[in-house]
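Next up: a single chain in structure tokens, the form predicted on its own.
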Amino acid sequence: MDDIQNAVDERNWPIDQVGVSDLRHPIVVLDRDNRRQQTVAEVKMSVDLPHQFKGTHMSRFLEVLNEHSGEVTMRTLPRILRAIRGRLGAARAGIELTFPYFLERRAPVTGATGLMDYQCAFVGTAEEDSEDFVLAVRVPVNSLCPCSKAISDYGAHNQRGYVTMHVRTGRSADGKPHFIWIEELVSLAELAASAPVYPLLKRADERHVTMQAYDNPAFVEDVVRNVAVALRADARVDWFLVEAVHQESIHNHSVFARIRWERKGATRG
């Protein structure tokens, strides 16, 4: 049968990324407390396409994914990317997996338990002489406005917000990439805000969380700086992009703050 994809294209225009997206696939990720967690990821895979080729072989992306559907972490993503490059004869390959990650959370007073979901992503790229991996975690938080607290006779307005962290780790002396748990980033974001968000709260818990937020007012600028300070102090982290968003409760808009940082002398794998 004719291989149309390998036909010569005369427009002389290389393509940066071409591949498959909006694909749902079951994966298994590492869980700090339970070792492994099954979830479903939305997958995007791509390669570069030299100017002389008309198209790429889309089915080969699915073949590679099906062959590597066990553990999917920063430890296994390089193998998947190398397989994509090899199977499609590409100089550069990329993969993005976006998935919900569930943690059992206990209410602060009653201990009532419920499952909390966090939107996470693994983003990897590979070229002939380098590989890159970024972990992204989005954490819902509670914030209370310091200005509102300072100027009001009683009370203060608060809002639910989100902290999204994109983190790239460095490597140890033996060349192995440092590892960061999703749970660590969840805790870091919650400590940076006025109070955590819980899946299940009884009245005693609501009282506790309300007062906790009141005692820890934080602007969106405070939250993003708190996260940045903590990540910069972590020797495992070589680069991060942090964004905090507060969905204002008394304004017809949201507010956000973003910080990007890279450790001097850091190099990608």
The other form holds:
Number of protein chains: 4
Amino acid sequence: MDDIQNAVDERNWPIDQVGVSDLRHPIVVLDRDNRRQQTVAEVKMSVDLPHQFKGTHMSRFLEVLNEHSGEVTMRTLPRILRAIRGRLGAARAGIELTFPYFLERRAPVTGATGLMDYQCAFVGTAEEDSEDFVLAVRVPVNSLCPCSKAISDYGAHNQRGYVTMHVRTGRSADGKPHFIWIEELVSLAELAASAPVYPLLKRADERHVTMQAYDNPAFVEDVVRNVAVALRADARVDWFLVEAVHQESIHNHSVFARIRWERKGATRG
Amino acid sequence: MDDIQNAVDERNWPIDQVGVSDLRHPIVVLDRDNRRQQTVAEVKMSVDLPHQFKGTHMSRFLEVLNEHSGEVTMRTLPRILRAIRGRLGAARAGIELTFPYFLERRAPVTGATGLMDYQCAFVGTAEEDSEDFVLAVRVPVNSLCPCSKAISDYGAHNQRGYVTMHVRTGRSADGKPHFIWIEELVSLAELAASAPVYPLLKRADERHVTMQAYDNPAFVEDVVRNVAVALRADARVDWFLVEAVHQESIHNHSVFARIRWERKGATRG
Amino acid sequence: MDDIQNAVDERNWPIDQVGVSDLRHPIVVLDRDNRRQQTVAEVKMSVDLPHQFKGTHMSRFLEVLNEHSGEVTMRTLPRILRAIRGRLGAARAGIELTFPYFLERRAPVTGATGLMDYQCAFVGTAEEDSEDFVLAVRVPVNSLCPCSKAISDYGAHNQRGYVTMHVRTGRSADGKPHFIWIEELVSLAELAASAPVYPLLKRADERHVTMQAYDNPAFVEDVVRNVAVALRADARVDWFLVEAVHQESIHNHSVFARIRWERKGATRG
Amino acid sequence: MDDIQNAVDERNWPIDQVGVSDLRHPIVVLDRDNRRQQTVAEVKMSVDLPHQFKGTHMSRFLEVLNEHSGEVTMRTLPRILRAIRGRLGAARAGIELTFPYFLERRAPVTGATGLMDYQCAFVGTAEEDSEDFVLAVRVPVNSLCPCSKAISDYGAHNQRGYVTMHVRTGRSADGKPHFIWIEELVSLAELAASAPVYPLLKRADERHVTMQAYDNPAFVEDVVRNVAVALRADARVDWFLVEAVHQESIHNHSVFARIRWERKGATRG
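Next up, the form predicted together with a further copy of the same chain. The previous block was the form predicted on its own.
Starting with the chain above, the whole complex follows.
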């Protein structure tokens, strides 16, 4: 049978990314307590394609995924990217895994526990002599409007908001990549907003969270700035993009804010 | 060329519905002030298929849609359904049009105006001697939790909620179908919740809405019951399904409630 | 603190369903080979609410879910529903779990394996003396148009389609509920279409599937009828709703067909 | 009432973008034949926020939108952006409008007409002395796999694909911005794929399109390269990002490819 993909292409256009997307696959991730968590990821995998080749051998992405989904963490991504580059004979490989990650959360007064889901992503690219990794975490929060509180005799509109952080870490003095846990970014986002969001609250907890939010009003601008202050203060972080979206409870639209930052002198890879 | 669709089918299975879906088309709807509003609908059209026919002539649905999208209202649906039945030689025809509908809303204190979008649907089916129409309207509202208010020293969690009403109307003494405006259902849902949601609020308006919500706490159960009371009291209404969903601002999940009701002695068609 | 939810309600409206939705939770399901598969479900849980009660204790749904997600199958649903009814003091309880289910699939020629995802749902309701369970499975398939093949000198448009089956089973002579595996419904849907869809195909497999589809053209009407014939012939099945949707590759819309059927004399619960 | 938004912020963080999102609004766009087309847009509007200000006056975005939605084209975007900058006292303003755009398409043999929807976006940003505009158009196409055709005795798997082009134009010698019509990008994408996708095809048309696709097999790599060749050859184009996604009819995932290009010496604004 012809191998059409290996035919020569004469349009003289290299392709930046070519691969598979909209793919679901079970993966195992590690949590901070070193427990293995099984979840389901949406996967996107790609390589570059030099100008002289007509096509990519798409089935090879699936082979690599099947072989490596046993443990997917920021630590194992380099191995997966190396496997993609090798199997597809590519100079550059990329992968994006988006998945729900679950944490047991304890209600603030009664201590009642339940599981909360956080949408996360691992995004990695690798070339011969460089690697780049971004961890993304989306944290639901409560946001209470400072303006509404200030101008009203009582009450204040509040709503669910989502804080999404994309973070790239640097390397320590001895060359090892710094590592940040999803759990750390969750805490950081919750502190930046009016109150955390919980899976399970009993009445005493609901009272606590209601008043905590009222005591900590925060515009969408405040939330992104609070996150930015905290991430910049973390020496492990070289680059971040943070976005907050509040699903306004007095409107049928959202408000959002975003800050992008890069540490001076930071180098990728 | 063969007409495969007209071939005889021997599996002896009539098909309840067969047709086209995931189709977008511009339509014109009438508002209460008799103005024509242009919007964009997601369309689903179907017929039944007797057991002896192999296939449906799908392109004919598109022909009918092109000819009738100039005005789509509860009043013109019967004409469209008749056209589908005729063109496809079917005993039964169905159509669903889902579309955003815009109303100019005035802020409660300053009177500042803006356009609000309401997701609506016209759902109709017709046979030789019967017709059935359902109007669906989804209204965004503010909901403030009665429990949170009662147990907290100050504040109360509130959030955006959506009230979705499916309503079937009866006929008047002279046999004419009763008619309900989208605008009427919007008002009814807003009265059932803690406060309306607006496109544009200035500071004085925001103060008003904040306190209005605090003065009118409503569980998701309250909202559906309030809507149910109002719809049952409306003699035009023969059947309804109402659902409220509150996007809890202290959780990452929603709460919902639904009531379905039919007037005794109501007959369809 | 006041227990607002237990207050008396005087609007005199019982509520059909009230509960939590849009909730994600990890669950464990059993596959046909008796292996435990961890996946992530979207969960909806509800109870009825008699007219005299103002509100529901929503946090109790979460407590039940946390206690029972260790194994969720059609066999364990009755236990979960009983727990909901008990904990919330309700006459009727309902649950819907929607989740991706993975099967290892073998390519038809080379035998290369990979994991395929099938969107599934368990839907259960229970009252004092009755229980009702529906299993839903959505199967991606290839569909090749018989009309296009018949009228063209070469080629035929084909596309991805989805066959969704909702199935309710009856009870055997000794009163035990019949049981159907997800794997059985997957096979049945694939046989009804032009060709199965695979996670991983090498060139020899792609050749096989291409010709298999060309040899088995099927309208959306054929697919639902083929499934209907097979489900009716299965004595375990008391009721089904089957829908096929083909994402037409020559249009920007889909075509669909659906059949609903109930075995004569079948009784629920 | 306090104007909290105007308070001084001491965290010393300017915000890149702050504004409103998830907003729906009717807009009027011009088509190539100079007819006004009413459609519905999803809108995102933003400004930058200097470090010394605590908050943004979000309601002003809505005021500007209400005043300018009467005609939204690449030509009127600068006026809207100027209005945002003025009303919010901002150095930089941004807007994104995403909307379905409808074209009457004629079937290739019978000439039967129907309306096709194309998802489009206008993306603009402006500062004191610079402006930047990107037009995005998503075109559904038919793609037939060259490998499947080459290795099979008959048939070839094909499927719906989407070609998305983001295009930035330059300025002519006399300083006027170049202008590209949505219609031009639609044609270009259709020529790059195996066959166009139509709203309404009669049997003779279906035969034509089936064979046209079989005669023009195209990998996802071919499609992006074909588009890239055509866009680079258009002297009006300074920058583009093109992505093709094929919803594989033999898999439950998609394949994709993307190329980004910038003309040498091109300057924005």
